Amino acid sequence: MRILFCSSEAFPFSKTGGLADMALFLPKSLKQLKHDVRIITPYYSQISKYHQEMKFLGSSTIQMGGLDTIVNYYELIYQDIPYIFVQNMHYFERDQLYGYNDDAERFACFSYAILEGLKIFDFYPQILHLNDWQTGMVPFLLDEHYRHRNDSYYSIHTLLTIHNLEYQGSFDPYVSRFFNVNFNYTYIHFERVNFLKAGIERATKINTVSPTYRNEILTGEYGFTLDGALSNRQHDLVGILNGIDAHVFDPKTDPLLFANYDSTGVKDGKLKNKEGILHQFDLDVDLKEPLIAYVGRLATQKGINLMTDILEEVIYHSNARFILMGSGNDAYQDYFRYLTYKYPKRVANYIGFNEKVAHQIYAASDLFMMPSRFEPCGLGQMIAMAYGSLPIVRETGGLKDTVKPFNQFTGEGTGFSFSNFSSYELKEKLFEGIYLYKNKKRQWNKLVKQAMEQDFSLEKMALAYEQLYQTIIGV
């Protein structure tokens, strides 16, 4: 199949979140399945350092709402995948990727550029794989302006992947002038232009990044006001679980760790990594006590407020160590600093992100917290399990799909989970995990082995997308 993966960010060239990783992981895995896949993404300012490696493909004039602007197309091959960069100095070569007053105009331009570019680089895909609101207008623009041009445009199918429904691209109604059509309710939602709603209305199929999240967004609680539009398309809505790169997140070969290990030598391997990280953060080194970690954004969506409610109580009533890595909300950052100041030999924080240290924390920790309010998929819990760190998660979205709760009677499970968004329930699961680690070593070791044997591979994810693509094009 011919697939063009359309993303507003793509690792390693641009990144604010998990979408950038998926823009490499999925196309790379599809390439291994012998599909002709390419990536198209904006040419941001930080990408200029790669300019000498690029090949110029051509230019096109974008007309939208009486504005004319020229975009240039450049190609660079990375890990055997062609990346096509859309260059426009005015719209894209800025310090940040998003957050500007003209974001609607910027990503309307990118949407047109995707469709205009097909004839420039002579690649008419069977599937335009769109991602999040930044490309949500593409199916509408394809229908209104391009399908009638030739058979190649007419036969294109579209898949819209929703990575996080909370972000929708909602703008003042005046931006509709960029779409070069008479007023149309396809893109109107609560009297505002909504890019994601347009994609939901017009894409051939829609998917989310976990089966449970697919079901959750059909409800008022998780639908962020688009549950009605999604319910109208629920028969075209699919949930496919994200995957992680098993080669990158493999404790047996990971070069960033203090010591390598696999599921057969996990006990000694984790102790060596724990000793290394405790020394590194100047915490008391007592290897009989559990190390509890968090790595991720400091945002209410991630359940940080649940952690701030109960962590001191857990620290007071246990002898566990804590390492917390992340950045975001200032109040949460200050709270982590406060804990470290008050308990300097028990708690450490890393405000920001460091890839090497993150890998070391995964390998050293015994328990890993992800008490999210909602979680479309989540990768942290999968990475933690790969390193033998048992996740403590709320049963929502991809967390529910990936973590099997511990059953004390059968020994089944790969972690600990709780159902309500409750600090009390999080606290109970933390104490359950600490107790099991200290007093039920046989059960604990079995859980760790079961967690490490889970398959969240990119290959498994790519096969699921391949099947969905085949359904879309009727193969």
The other form holds:
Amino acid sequence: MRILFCSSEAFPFSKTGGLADMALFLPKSLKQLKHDVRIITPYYSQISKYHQEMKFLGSSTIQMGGLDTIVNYYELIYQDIPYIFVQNMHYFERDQLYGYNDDAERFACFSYAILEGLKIFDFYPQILHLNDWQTGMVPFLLDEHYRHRNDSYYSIHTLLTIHNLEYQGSFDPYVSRFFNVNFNYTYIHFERVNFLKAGIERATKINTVSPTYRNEILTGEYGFTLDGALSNRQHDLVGILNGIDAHVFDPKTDPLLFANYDSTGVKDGKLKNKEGILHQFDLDVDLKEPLIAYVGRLATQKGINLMTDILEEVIYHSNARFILMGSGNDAYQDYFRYLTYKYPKRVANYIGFNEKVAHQIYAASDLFMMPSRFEPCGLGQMIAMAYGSLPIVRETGGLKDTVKPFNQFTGEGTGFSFSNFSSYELKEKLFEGIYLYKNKKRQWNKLVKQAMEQDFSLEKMALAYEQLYQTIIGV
Ligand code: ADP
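Here we have the form predicted alone; I need the corresponding form predicted together with ligand ADP.
Let us now look at the entire complex, which starts with that chain.
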């Protein structure tokens, strides 16, 4: 099959979250299944360091709402996959990926550039695989402006993957001018232009990144006002669990760790990593005490307020260490700085993004918190399990689909979970984890082994997408 994976971020060139990882992992695994897959993504400023390795493919003029702008296409082969970068200095060469006043215009331009580009690089995919709101307008633009042009455009099918329904690309109605059509209800939602809604209405099929989240978004509680639009298309909506790259996230070979280990030598291996990271963060080194960690965005979605409600109590009443890594909301950042200030030898924070330190934290920690309010899939908990750090999660979305809660009677489980969005329940699970770590070593070690043996492989994920593509094109 010919597949063009369209993503506003792609690891290792640009990344703000899980979508970037997926933009490398899925195409790579599809390639192993012998599909002809390419990635198209914007050329952000930081990508210029790869410029020497790129090949110029051509240019096209994008016309949107009376604005004409030129985009250049460059290709770079990375890990055997062709990456096509869409270059437009005005729109994409900025410090950040998103968050600008003209984001609607920027990603309208990217969406046109995808469709215009097909004839430039003469690659008409059977599946245009779109991701999130940034490419949500593509099916609409395809229908309105491209399908009638020739058979190659006519027979393109689209799949829209929703990685996070909270971010919808909702803009002032004047934005509709960029689509070169009169006002159209496909993309209007509560009197605003909504890129994601357009994708939901027009894509051939839609999927989210876990089966539980697929069901949750049909409800008012998790639907972020799009539950109606999604319910109308529920027969075309599926849930496919993300996977993680077993080669990148393998404590046995990970070059970023203080020491490598596998499930047979996990105890010693983790202790060495714990020692390393505690030193690195200038914390008291006491290897008998559990290390609790969080790595991820400091956003409301992640249930950070549950942590800020109870962490101090947990730190006060235990001897656990806690390391937080992430950035985002200022108030949350300030809280973790405060906690570090108050417990300088037991609490540390790293406000920022750092791949290496993140890996080290996964390997060193014993408990990994993810009490999300909602979680489309979540990679953090899967990575934690791969490194033998037991996740404490709320039973929602992908967290529910991936973490088997500890059962004290049977010894089953790969982590701890609670159901209500309650700081009290999170606190209970933290104390349960700390207790088990310190007092029930046999049970603890068994859980760690079970967690490390979980299969969240990309192969499994790629096979599920392959099957979905086949359904879409009717093979
Ligand atoms: P989301 O996509 O909602 O941000 P996920 O759990 O799906 O959350 O994916 C987040 C990914 O980004 C994980 O691979 C996580 O390890 C990584 N990550 C998040 N914050 C940081 C950080 N500050 N430094 C390094 N890696 C991070």
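Just so we're on the same page, rigid core means the largest C-alpha set that superposes within 1.5 Å between forms. These numbers were taken from a predicted model, which means no experiment stands behind them. Numbering follows the first chain given and starts at 1.
A displacement of 2 angstroms or greater separates the C-alpha positions of residue 102 between these two forms, with the rigid core held in common. Here residue 246 does not count as shifted, since its C-alpha moves by less than 2 Å between these two forms after the core is aligned. The Cα position of residue 181 differs by 2 Å or more between these two forms after fitting on the rigid core. Taking the core as the reference frame, the CA atom of residue 60 shifts 2.4 angstrom between these two forms.
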